[in-house]
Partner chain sequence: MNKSMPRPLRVGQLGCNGVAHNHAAAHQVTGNTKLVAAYDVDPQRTAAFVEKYNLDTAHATPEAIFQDDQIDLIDLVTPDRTHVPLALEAIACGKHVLIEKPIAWSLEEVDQVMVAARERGVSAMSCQSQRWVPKLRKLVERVHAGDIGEPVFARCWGGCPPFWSADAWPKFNSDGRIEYLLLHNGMHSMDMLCWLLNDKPTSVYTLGHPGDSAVPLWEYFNVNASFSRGAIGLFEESRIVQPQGYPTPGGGMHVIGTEGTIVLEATCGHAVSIYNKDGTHYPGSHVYMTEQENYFGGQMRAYADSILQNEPPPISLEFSRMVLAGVLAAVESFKSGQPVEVDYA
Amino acid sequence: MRKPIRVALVGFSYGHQMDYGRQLADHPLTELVAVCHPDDGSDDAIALAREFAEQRGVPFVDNADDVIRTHRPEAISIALPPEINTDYVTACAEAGIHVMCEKPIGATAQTVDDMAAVVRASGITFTCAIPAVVYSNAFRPAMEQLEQGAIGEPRTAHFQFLQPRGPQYTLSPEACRQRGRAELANFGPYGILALRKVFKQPIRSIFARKRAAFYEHYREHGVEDIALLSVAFQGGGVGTILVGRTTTQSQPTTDCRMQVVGSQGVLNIENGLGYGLDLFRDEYRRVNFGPSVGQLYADDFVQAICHQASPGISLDEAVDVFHALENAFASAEAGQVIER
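The form predicted on its own - chain by itself:
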C-alpha cells in the first residue's frame, strides 16, 4: 500500500485554504503535517490557520521556510501574496515539493517566467487554482462535448463571470492605491483559461476595457469593477470575456455562463459553476451535485502526483493565463490591441 503524501498548507489570507487546501488535507491519499501563516500582521488569517492546525492536530508554523526545512512535506498548497509567491514556489520546486498554487501566481512577468523555469527543471507537479472552468459539474461535460465534436470546430465564444454583492467587498481607498487592480485580476483568469481550453491555440491578440467603476475612489485610482476583453486566437477563434463584481444583492451566487458557436452547432452553459441546489432558510447554502469543484481539483492534483501525469491545469496554462492578464491590463491602459 502506498504511503500517504505528506502535505502542508501555507497562507490563510484567502479562501483558497478553506476550500482547495482543506480538500487536499482531507484526501484519502494524503497526510497533513503542518499548517502555516507567515507572521505578517494578518491577525484574522493567523487565527484561522491556528484554529485549523489545532482541529487537525498538526503543528502551526509562522515561518513559511520552516515548513520546508523542518516538516519536509511532499506537496504544499500555497496561498501567499503574489509579491512573495514566486519565491516560495521556487523554493518548493528546488526542494522537490509539488505545488498547488493560488492565483495570481506572481507580481511581474519576469518573476513568473523565472519561477516557471525552475519548476520545469525540477519536474515537480504544479497546478494553479483556476478550477471552476475545468472541474465544475457544468464545464466538465461541456468540454467533453467539445472534445467529441458535438458542435464541430469552435469559431467564437463568450464567457461571463459576474460576482454579486459588490458593496460587501468594496476595496478601501488605501487598498485601491496599493493594488491598482480589482476584479479583472480576480476573475479574468477563469475566462482566459476557459477560452484557452475551448480553442486549444495560442492567443494572438487581446483588447480590453476596464473603466466601469461603481465607486468614486475606484475611478480615482483606476480600479475596475467590471471589465470586457476580446481575445483572438491563432487559427481564427475569437472570444469575448465579461468579468467583474456587481452590486446585485438578490442573486446568491456567481452568474457564470459560456456560449460556444461552432461550425456545426452551438453549446450553451447556463450555470457554469454547477454547484447544485440552492437552499434558503436561516442562511444560504449549496448542496452539490456529486463531488465539488474543490474535491475534484484536489483529487486531480493528487492523482497527477501519484501517476506522474499532467494536472488538469498545468504550469504552462497558468503562466499563459498570467501573461494574457498582463496583456489585458496593458491594452486597457493604452486603449489599443496588444499583439502577442
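Superpose the two forms; the largest set of C-alphas matching within 1.5 Å is the rigid core. Model, not experiment: these values are computed from the prediction. Positions refer to the first chain, counted from 1. Compared with the form predicted in complex with its partner chain:
If you fit the rigid core between these two forms, you'll see the Cα of Tyr218 move by 2 angstroms or more.
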Second form
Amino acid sequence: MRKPIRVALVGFSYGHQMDYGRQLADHPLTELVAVCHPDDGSDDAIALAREFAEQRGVPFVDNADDVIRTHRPEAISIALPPEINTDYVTACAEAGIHVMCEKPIGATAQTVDDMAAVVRASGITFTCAIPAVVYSNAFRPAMEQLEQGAIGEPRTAHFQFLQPRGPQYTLSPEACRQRGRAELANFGPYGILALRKVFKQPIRSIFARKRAAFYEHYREHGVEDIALLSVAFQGGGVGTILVGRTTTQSQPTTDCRMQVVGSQGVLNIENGLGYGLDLFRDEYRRVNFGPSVGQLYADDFVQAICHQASPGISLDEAVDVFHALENAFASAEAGQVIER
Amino acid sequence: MNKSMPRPLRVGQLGCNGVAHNHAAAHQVTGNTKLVAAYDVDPQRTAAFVEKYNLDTAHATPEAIFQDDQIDLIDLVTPDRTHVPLALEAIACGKHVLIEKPIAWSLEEVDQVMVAARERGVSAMSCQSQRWVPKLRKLVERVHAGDIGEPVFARCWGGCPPFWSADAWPKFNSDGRIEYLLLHNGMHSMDMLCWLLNDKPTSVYTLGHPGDSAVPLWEYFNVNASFSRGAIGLFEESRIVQPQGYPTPGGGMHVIGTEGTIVLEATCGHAVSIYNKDGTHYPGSHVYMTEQENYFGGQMRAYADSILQNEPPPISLEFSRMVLAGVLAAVESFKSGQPVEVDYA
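Right, the form predicted on its own is done, so what does the form predicted in complex with its partner chain look like?
Starting with the chain above, the whole complex follows.
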C-alpha cells in the first residue's frame, strides 16, 4: 500500500483551487498538508485560503516558499499570478515536487521556456489546468473516437467556447489594466489544446482577430471579449477557434462545441462541457453524467505521479499552448500571420 | 407596374444542366414568370430539358434565344466563365438578365455588365438564392430588426450535398482553378455575411485543405473576415466529406450580437431525405422543395416583381460587386498565405 501523496494548494486568487485543488486534496491517494496564499494584499483570496485550511484542519501559510521548505509536499497545485508562476514552478521542480499548474503558466515566452527546461530535467510530473477539452464527458469519448479512427484522418476542425451572461465574471477594470488581456487568454488555451489533440501535429501558423465588442471597460483598457483564430497545422490540418464572453443572457451554459471533419466522416460535439442533465422540479438540480472534469483531471495527475506516466495534459502541450496563445495575440495586434 | 410588359415574364433559360433544373422548377411556382425556351451547348440535353418542362422552344444558339421577341428575361445558368459575355449579349438585345453566381471572375467584368444594363435600360441581377431560404430570411430579418443588438460576429458554414459526387466536382467548369470551391460557393457565404451584417468586408484571411487527393480541386476553405464596422465573420465551404447518413449538408449559421445570439443548425432543408444502408438520398433532389421552401422560386418571383414594377432588383449589381471583391480577396489570401485587404477599385 502506497503512502498518501502529500499535497499542498498554493494561490487562491482564481477559481482553480476550489475545483481542481479541492479534487486533488480530496483524492483517496493524497493527503493535504498545507494551504497557502502569499501575502499580496488580496484579502478575499487570503480569507478563502484560510477558510479552506481551517475546514481541512491543515496549516495556512502566507509564504509560498515556506510551503516547500517547511511542509515538504510531494505535489502542489499552483494558481499564482503568471509573473511569479514560473519561478515557483521552477523552485518546485528543483525540490522534486510534482506540479499541477493553473494557466497561463507564465508571463513571457522566455520565462516559460526556462521553466520548462528545469521541469524536464527534474523528471517531475507537470500538468496544466486546461482540462475541459480533455476530460469532459463530451470531449473524452470524442477524443477516444478520433483516436480509434472513427472519422479517418482529421482534416478540418472548428472549436468554440463562448461563455454567456456577461458582464457576469468579466474582469474588473483593474484586472484588465494589469493583465492587458481577457477572454482570448481565458478561453483560447482550450481551443488550441483541443485542435492540437485532434491533429496531433505542431502548429504551422496562426492568424487571429480580436475585439472588445461587449463591455465598455474592456474597450477602455483595450482587452478583448471575443476572438477568432485561424490555425494551420503541419500535415495540412486546418482549424478555426472562436472564443468569447457574450452578453447573451438566455443561454443556460457555456456554448462549447467542436466539429471535426475527417477523411471518412464528421464528428460533432454539441455540448462540449457535458456536465450533466438539467433536472427541473421544485428546484433546479444538476445530475452529473459521471465524474466531473476536475475529478478526472486531478485523478489523472495523481495516477501519472504514481505510475510515472505522462499526464493527459503534458508539459510540452502546455508550453506549446502558451506559445500559440502568444502568437495569437501577436497576430491580432499586428494583423499578420505568425508562422511558427 | 410596367403596362407594356406582359405578365408573367416570359423566360428563356441558357444552360440545362445541374442547378438549371432548380431554375426551371422554380419558374413553375413563381406565378410571375413562365419558362418558354431553353438552350444548352448539348442539343440532346436541350431537347430533353424542353420536353421535361414542356417548353415552347429549343433554341439552337444563344443568339437565337436572345433575338426571340417573345422572351423578356434571360435566366443564365451556364458555366461561370461564360456569364459575362452571354449577359452582355443578352443585354445588348434588350433582355433583362438573371445571372447565376458568381456573376463574374473579376470586378472589371461586373462593371461591364453594370454599364451595359444601365445604358440599355434593362435590369440585371446576380443569383443569391440562399437569401430566399425561409429560415435564413427569418434569421436576417430578426438581426436587422435589432433582436440581438448590433451583430458582432457571424459564421456560416456549408457543405455540398452528396449528389455533388467527388468525381463530378472537377467537371463543374473550374478551368483548373484549384480554389474553385471558394470562388463558386464562397459567393453564397460572403453574400450572406454582407447581407446579414449590412456591411462590407475590409480584410480576409483564408485557409484551405486539399481534401481527397483523388480530386484535383481543393475541397475545403475557411475565411476569417473583418467588416468595416468591426464585426468579425467566418465562413467555411466544404465538400471534403459526404459521410453516409450525415443529416445537415446545408450547413448553418451562428450570429452573436451585443444583446443576444442566434444559432441556426441547418440552413437548407430537404423535403424528402432518406438515410439508409445505401447512403443519403434526396429523391428528386432538383425539385426537392415544397413551394414554400422553394427559395429559387422566391428569388425568381422577387426579381420578376422588380422588373414588372420598374424597380431596382432585390440585389443590386453594386452589392454583388462588393461580395465578389471580398471573395476575390479571399482567393488571393489563399494563394499568398497572408491576410488581404479587400480592393474595391
